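One chain comes next, on its own, written as structure tokens: the form predicted on its own.
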Amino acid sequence: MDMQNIESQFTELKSQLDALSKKTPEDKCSMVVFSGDLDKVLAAFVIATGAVAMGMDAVMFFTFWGTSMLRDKAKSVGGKDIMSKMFGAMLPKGTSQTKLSQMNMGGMGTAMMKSLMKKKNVASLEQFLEMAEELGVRIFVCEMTMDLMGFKREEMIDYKNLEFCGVARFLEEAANSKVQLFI
């Protein structure tokens, strides 16, 4: 074999290797959060506490229903039309008033969850919303869920990693992700 030859196999196993690297998925969870309700969203929260606690990226993307636990229960904003007001008014507001999926019995399964979980030193999804921000878990939030249900920017929660941005920009995340979860 020439030299020239060798130079360009060498080439091309580089560019090969180059196409593979890039098809070569992070050590990241992203999931698409749907649902609002409390045993589905704190499953959410662990999972991606505990990817992050293994040293994985961790991306949430909330859309429909598991946009409102993402209010702020203590602000409140104007200018809403009839259809955002009765949205608003129908859907939890913030964390404490997410439910039970099964089992709610009129709001008294989830009291009497949110009761074993303390008993059993559970964190709260208070805490582990709180957790999440703290170990950098990064939360996006759909902006095309929140104009159909006339959500603003303005009554989110405050939180270091939180994104507006619609489903294109999630999945640029999730495109190249170890794990790939919808709840």
The other form holds:
Amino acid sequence: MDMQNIESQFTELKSQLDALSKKTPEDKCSMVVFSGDLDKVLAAFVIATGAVAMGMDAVMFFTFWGTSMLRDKAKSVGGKDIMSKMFGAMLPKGTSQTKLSQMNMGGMGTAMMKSLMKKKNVASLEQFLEMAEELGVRIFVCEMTMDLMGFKREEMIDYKNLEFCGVARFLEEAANSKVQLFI
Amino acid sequence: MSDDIKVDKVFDLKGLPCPMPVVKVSKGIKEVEIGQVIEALSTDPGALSDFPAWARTSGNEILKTEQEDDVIKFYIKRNV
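Switch from the form predicted on its own, shown above, to the form predicted in complex with its partner chain and output its structure.
Shown next: the complete complex, the earlier chain at its head.
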């Protein structure tokens, strides 16, 4: 075989390999956090922080009921219409107001679970959020939900890797992730 | 401490449940040099399967696992 032929085959192989490596998923865990329940979001944070420990990147896309708890309790913004005000008042503001998906029993079950978690040294949602920030877990917040429920960017928590985005931005990450979850 | 393994740093993770043991160890192992060994103490029964899984994924090596009562001791060599 002549040298030129080998060279052209090599170039072709190389470009094929480049194209292939772009398609290979990264060591990344992408999840949709749809739920705003204490227990489910807790699970999401355990997986996200665990993923970082396993050497993966972690992305959490908060949408629908999940979005509400990312509001900062200490912040308040004006200029909302009546529907937005109602939604704002009825949904948990901040991680501390989230409830269990089961056995809430008018808040008693949630209080019991929280005290049990403390006793068993299980990190609280507040601690998980702090830890996630420190570990570089990225949080995406769904713009459509923000608009639908009348949340404003100014009332959301301060978090280093927080991004307001739409579904395409999430799917870009998810398509490149080995692990994808919906919680 | 095990007789034949020289430990460079000890991490006491007793009382910490999932996912804290692997989170702490994945951060802590970077505090020693490659080739050095850390000892991690855990009371989380899940750590028995979690640490080997973490080691296989991260490329580090569990040299030895010991169990005394409720405490599990891992000797982990930093390979990467």
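Residue numbers count along the first chain shown, from 1. All of these numbers come straight from a predicted model, not from anything done at the bench. If you superpose the two forms and keep the largest set of C-alpha atoms that fall within 1.5 Å, you have the rigid core.
Once the rigid core is overlaid between the two forms, Phe164 does not reach a Cα shift of 2 Å, moving by less than that.
With the core held fixed between the two forms, Ala175 has its Cα displaced by under 2 Å.
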